[in-house]
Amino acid sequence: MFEYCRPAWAVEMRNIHQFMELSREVKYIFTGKRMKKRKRLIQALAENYRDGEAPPCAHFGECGGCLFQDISYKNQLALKEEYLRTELGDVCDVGPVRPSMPYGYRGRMDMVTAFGKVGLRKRGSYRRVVDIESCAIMQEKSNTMFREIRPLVSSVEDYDYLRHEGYLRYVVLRQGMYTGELMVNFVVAMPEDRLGGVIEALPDGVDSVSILVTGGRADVSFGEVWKTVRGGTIGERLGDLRFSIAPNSFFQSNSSIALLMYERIRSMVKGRTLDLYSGVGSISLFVAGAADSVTGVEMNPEGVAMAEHNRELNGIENARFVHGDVLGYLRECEDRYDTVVLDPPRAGMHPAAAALLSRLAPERIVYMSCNPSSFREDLSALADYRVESFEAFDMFPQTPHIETLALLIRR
């Protein structure tokens, strides 16, 4: 594959991103056994909440990006709901799942360009891609910009991501749900423009343009930004705070579910506050006004920078950001912390870092996860800890995810 010469902090990034996605699934390479065990449990509670909805989507079924759309939405509720009592029912209490907008709602969606179609993978195939006209789960204007898209995307070579040839890998578009900004990032495989009259042709309603290489063998819809066309960045609104998104940031995929979880967090910190894997310091400055002060810990270089840039948006001044990893950074800390925020990626935290976040001794944690199997895990690394209260959230309707949100006292 061809490659380029990047300076050094582009090669950070790339590093750190490429670190980022692969400690996502590390654990599950050790762990086959209960994802296919997990797997197992939510088909078979599928089978019985199955209840012949009828799904809004015509490409159900085919596409992999939904499994719950012939299941009504109050059984799919349930069927969480009992998933967590089956997972973590003798760890802590398990209520009702709060529920979110069960269409319209993600704030992102990447469609691979592969094999002549634009869309998303195949249901248990990786290896084949289904052409996606609308996505149901996307939100409208994104709807809209995608089916303008397509046809101007389909005279620009594809990439092929098994014989790792090609030019466009990903087309991605990131949408604030409440401001209605949005963004569209083309990733490709070279640090060339290949794509003719396709971003002239982009309407107006667009405010943020770019191109983002990856040129690797990953499989992956994040890279370096290579060119920004119009924009560079989007802004998202939760509650009073707005924040800026840019091309590689992490921002939460549905806003109204993140705010309703951010308001329970807010109610659980107080004094000095840590609060790692900060990403653009959403949770952080959301926080700030309920604690004495907030330091946010992230790895991603351009996650800090964003997170910097949100805190001087909004004028925060009791917060503050390093640019680390989380278990680096738990080795050497030295201060006191009476709260730490924890939301950690799917495989959760480094077995060292649970024991150093225990030797840190904060008084409380907040613990959000999207991953019922490494929350428990984690649990039980915190051994000098108990769960004071537990809640659930549906972060992903029609799908099998699920996020979780708990107040761990010290013991």
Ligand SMILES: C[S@@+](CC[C@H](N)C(=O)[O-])C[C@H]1O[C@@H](n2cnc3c(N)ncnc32)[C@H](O)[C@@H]1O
Second form
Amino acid sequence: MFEYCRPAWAVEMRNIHQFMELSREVKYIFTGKRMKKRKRLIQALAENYRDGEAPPCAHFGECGGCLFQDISYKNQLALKEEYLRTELGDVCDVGPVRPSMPYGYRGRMDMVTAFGKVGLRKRGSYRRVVDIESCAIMQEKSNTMFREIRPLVSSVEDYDYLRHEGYLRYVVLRQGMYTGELMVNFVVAMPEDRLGGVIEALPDGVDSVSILVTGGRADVSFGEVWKTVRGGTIGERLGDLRFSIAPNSFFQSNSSIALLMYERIRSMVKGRTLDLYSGVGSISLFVAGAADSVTGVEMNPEGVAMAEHNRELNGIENARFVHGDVLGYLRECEDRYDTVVLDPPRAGMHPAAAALLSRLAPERIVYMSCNPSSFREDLSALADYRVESFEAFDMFPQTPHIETLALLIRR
Ligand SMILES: C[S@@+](CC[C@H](N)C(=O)[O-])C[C@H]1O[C@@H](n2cnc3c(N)ncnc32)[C@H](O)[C@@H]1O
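Return one more block: the form predicted in complex with the ligand, after the form predicted alone shown previously.
To see the whole picture, the full complex is given below, headed by that same chain.
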């Protein structure tokens, strides 16, 4: 059932539609109610921490991207700590949240092109878009390039995502924090080049340019790579390792915090290691030196292919990557592991996968999570484990999101 990755990462793209369908389905089933509860709790807490900080961004209040610019960074960290205590205090020992640089950290920004605007969704409204000139949380070079790209794309027919008519859906900017390499993806509704002179006029500082096609009704900012106009990938460096990032592959959005977290994960890993939801293999490869062997499991074919490419790039020999669904992998798994690393999407693990993981019975589980409430649910399914340590990292300043890391040891 599982395909072992072939070195040529591009050949795996035929499965992208399957991947897109599956991830949409999983997201739909798991997120709704929990997200609302979490949002209400954070909004209520935020009222106590709002301290009249002057927001640096002209779009603050109207744009839905940042919610906390009117709260000092010190208070944002205190707010997140209190939120974690409320959500997880009875099961984890919650301490201070590790800070990030408060602005200019994001390595990815998806600019919507709709209703004659180029920008981000209006706060509280999916149906409206706010024109954005620059974004305070996006990295500086991305902002400089966006200011040049913005007037170019405003002459291209955009896509009305309510009526499902038109052409250009998103302009996605991605940047490696430690390399400065920059990628621009044009996500369009049909396999046609209607970008006019935009491509020719793009600044030299853009290292990779691709046209991605996503034809369905779902509002997604990825798609099949229809044309690679420049480059095709960008690089990022975390510690001594270098990673290639392709247009559709996941990469942590704040590299400085990812590096801190990966160093902690590496200190927790021992023996034969399984990295579930391995993306482009960044955790697997980062911890490989501390493990006997690492197996990464990822359902995005492009991610798996990039992981294999990244493995070769860094000359790592004790890691391998499996293309497949975590649930299916755990159902069929006959290997034994000492450590399992988990970094699931926001919805957390499939409940059946958590039960199978418990049955696999590794001595330790290192759980990296971007959603405390799904982490909590998964934790209750892993009743044979106790929380040895728990840490929180501010991967997403100015927003309610928070990343956590827990080491679980089998009782
Ligand atoms: C939060 S990201 C973690 C990525 C990875 N740790 C990294 O740093 O690159 C979650 C990843 O899980 C993958 N994913 C989501 N659901 C999955 C499933 N059921 N089986 C396997 N992979 C899945 C996504 O494609 C995504 O790459």
